[in-house]
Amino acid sequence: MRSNNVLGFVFAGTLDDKIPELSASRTTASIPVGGKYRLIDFVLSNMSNSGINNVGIVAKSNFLSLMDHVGSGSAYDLSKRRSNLTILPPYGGKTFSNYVETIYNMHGYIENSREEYVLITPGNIVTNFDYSTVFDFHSKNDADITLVYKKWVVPSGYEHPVTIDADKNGKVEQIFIKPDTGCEEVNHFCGTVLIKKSLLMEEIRNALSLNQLDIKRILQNAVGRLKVYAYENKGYCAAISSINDYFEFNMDLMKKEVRDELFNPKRPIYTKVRDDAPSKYGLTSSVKNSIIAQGCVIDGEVENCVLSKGVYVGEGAKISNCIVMQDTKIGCNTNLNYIIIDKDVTIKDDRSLMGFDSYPIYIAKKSVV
């Protein structure tokens, strides 16, 4: 199987209700991460690097930011003569409430594509992953469906994910939805599915005729009836499905081993380029263990923070364990700890705000504090 025979199908906003703070003015896939990236950058870069030339992005709502960011797809090498990036918004007053109805409503786009296979993936997965290894595994095993999973120790109190039981050859024996696993290691289904286009539409139409609208149930019912295999993503993988997931991932970027794995020069992560001047560090500035994008002006103290482009930190300010998005102004003599600050926020002088690592405080876009 050749990877250019695969249509990429990305669900950009299926988890908007899980992160209402960050998705109030944007879809999940366009949430800023790491100072200069968006979540969608990782998915699209992985597809482009794996040879997938045709990608459709399903946008549920609030997709202006997404459209502005991905543009024609040129940043991801997806706007050439034989490559294409398409935004698929709702139409005819319909809303996309689940995968099954959405795929059916998009059947014209899917069936008219030249590719024989479809790779379905959510837009909230952060990883640097070579999809061509999944294609090779799928072809070698003559699989009908291949699922991608990640070994994961479920944190105490966490809502249990969809998990997979497979034999030593990767053949799926059972799929569990929210199993009672305690804190043990599980094979966490990452939401990525490789399937032949004709089989996908057949399964979707059958599911609709039975009013079965949950794609997880379709996959469960396929086990034993079809050849369903599972492939492990052995690298770093984060699923951003809550404000805490978002905070923890950005803090993970402080670790060199995580940055080295995610930003592998052999498989680069692409993004829309915004030309800014280099960041400026004043005589009273101090920066430790932080990620600073270009265009920032720092006169205060910054530690364990991720600062996006154009952020200003005033003299005497002390910010630690914070995520600060684009063009935010932090006044003099402020004290911030465990804060997530959205774009274009103004924090006035002498303010003090503090959250906790398990409960970071969020400040909405364009707020004045």
Second form
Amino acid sequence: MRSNNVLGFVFAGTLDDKIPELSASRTTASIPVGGKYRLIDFVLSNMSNSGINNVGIVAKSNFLSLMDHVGSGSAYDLSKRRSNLTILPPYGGKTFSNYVETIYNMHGYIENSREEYVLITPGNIVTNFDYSTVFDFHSKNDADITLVYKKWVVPSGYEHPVTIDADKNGKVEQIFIKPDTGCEEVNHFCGTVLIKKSLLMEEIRNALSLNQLDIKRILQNAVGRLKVYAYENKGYCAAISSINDYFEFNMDLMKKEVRDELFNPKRPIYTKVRDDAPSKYGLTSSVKNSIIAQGCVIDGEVENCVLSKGVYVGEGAKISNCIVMQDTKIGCNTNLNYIIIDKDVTIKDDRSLMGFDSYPIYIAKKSVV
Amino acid sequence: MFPKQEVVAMLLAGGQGSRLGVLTKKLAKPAVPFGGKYRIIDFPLSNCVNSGIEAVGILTQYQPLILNEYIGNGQPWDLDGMHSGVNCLSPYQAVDGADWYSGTANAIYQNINYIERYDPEYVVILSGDHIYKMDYNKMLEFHKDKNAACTIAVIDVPLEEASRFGILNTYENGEIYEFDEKPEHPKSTNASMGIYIFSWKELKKYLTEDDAKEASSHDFGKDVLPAMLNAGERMFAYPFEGYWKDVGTIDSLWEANMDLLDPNVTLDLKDIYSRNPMMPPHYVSSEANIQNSLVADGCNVYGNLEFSILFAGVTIGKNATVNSSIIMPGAVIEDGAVVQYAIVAENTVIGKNAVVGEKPENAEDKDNWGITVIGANTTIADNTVVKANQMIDSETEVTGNEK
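Please move on to the form predicted together with its partner chain, as the form predicted on its own is already shown.
Expanding to the full complex; the earlier chain stays at the top.
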């Protein structure tokens, strides 16, 4: 494969603080989405499907669920003689407080890998994307650095978004940090970068010697001095930066065109499997416009919802516009609207809970309502 | 050198299953899809793992490709140990020639080497065409308690059905004194489930003796078990309580699937393992109606579904109706089509407004009513009618109302 000279380097904890509810017990990359996935499944599947065989995941904190989910990496075909997945937690009393220090502290891992390039990406991006197209673009332009961007209105959780101005060939002319973008569509750089490992480490060492700890500034300073190019991800993409983004993305899955693109059978999205039986619809069930994972038992009414593995919906329950994570039990004659319900929650019989489109209510893991 | 295993299981999976017709044209019976995401063999394999049996030999002969591919390294069933696990054992060529497996006993006889590597005390013989959940450990305890040479699991069947089964007549303590294969006037209702535990030393002796007999058909039921009984070996019937169904016919396969939808049936799918397809969760549209059905990952349901089972990646089009049917992986039921009391095999397309199968109460010829079966990779053209009790071959195209 074309990209097997590329090391994958994933930041699992991107924007942890922007989604405090969902990342209370886990890092951003292991937030459950789309009924049976975790956010990191998309990045890891894309890497595996693009021929990237060696992937390191930087896990800053709260990474137990991440480690449990990705395991050895075999679900993504990343646990073979010629492929590998490594979780990189902080060590030796060092903290991973910013990207520059983190990358520096991981220099041993990065420099020891046999690949020549490194693709750095955050773990909160949901897309089905062939990274080898970035590699080809990078090689064709003889670029030093290639930034992947998405043309859209910047998602609400990005407080200091990076936007790019590039010429028609993709050569970056200017990088802006925290511009006043409002509701305009801009070329938003969400953190995916392709660079030669040797150049990365050189830039990081130089930056540290100048006490420059902001990776965005380093990129900004590279424009003009190095050949910096920008590559557009033209496909469907979501960057989960807030609970509203999270809600919207899950609801986007009701659209056929989104599902067809995201779950392209030629580039499957892999995940850790669980042995759930097919979902069982009872005689009193009524399900409309919903995404349902396996292992569910549905006896109630469900509309515009995403139900994860092993969810139970009791008779007479009416749930609409809800995202329900795995193994949650929703009792009989309940009425729920615009609720995000975390794992292993019990909603007892006859309860009513209402959120709103722009303000979905969140119910924490293992709660009993 | 292999670490010793107390028990080795041998799973007979080589039969054609000709009574399943087009469903087993390109695959062995144990590989026939069942229950929305499983294949029949998942049941005995999961039972083995859940009973702590770590070495399983699968005897394959008829159309083994899909079965071999499905079993693979055995990882979904935890049967991928370093020194144990699952192996598909096909007939082979040796210095003194090559032989197909001429009978169930011969299949085991030809694989004595495989069994001896583990130096087992007991061998469990299973068949790959039954749906049930069973702890073989309990049966093994019973076998040890009775100090038996052979223990056969039996299930209590209604007296009027007993003449369809192999009946075991026993003394009060469970010791078998007579085999009665499909008796006209059954003396008991203990039907053999095709699950045997043998003490390996005795089994090896009788297999070797049986192989030397020219007239033998080398079958457990017909030759080896009667020979052991005649020789006065201690043989016991182990009574099993719970769900058990032989799915060797179209009707019983359909019934066993429908049993999964019946709240009064005790079979559940917990702890049955299978290979999982890498597909997203299924989608149910605003126009869809689903009642009392099982739906697997990757399906897209735009139509009406009642009393049915959808395997992974099935599409049900708008205004299509699927009732009391089993739709296997990747099949497409196009808009407006009606599928009733049918089994539609993998990747088959039922065209727009086509009608497949009939409700028993609506059939013209009620005496000849039966489940309709459409083979794999077949196309039923738009507006075509396929009546009850028809079996359409795989990889064909059916147009017009000729059937």
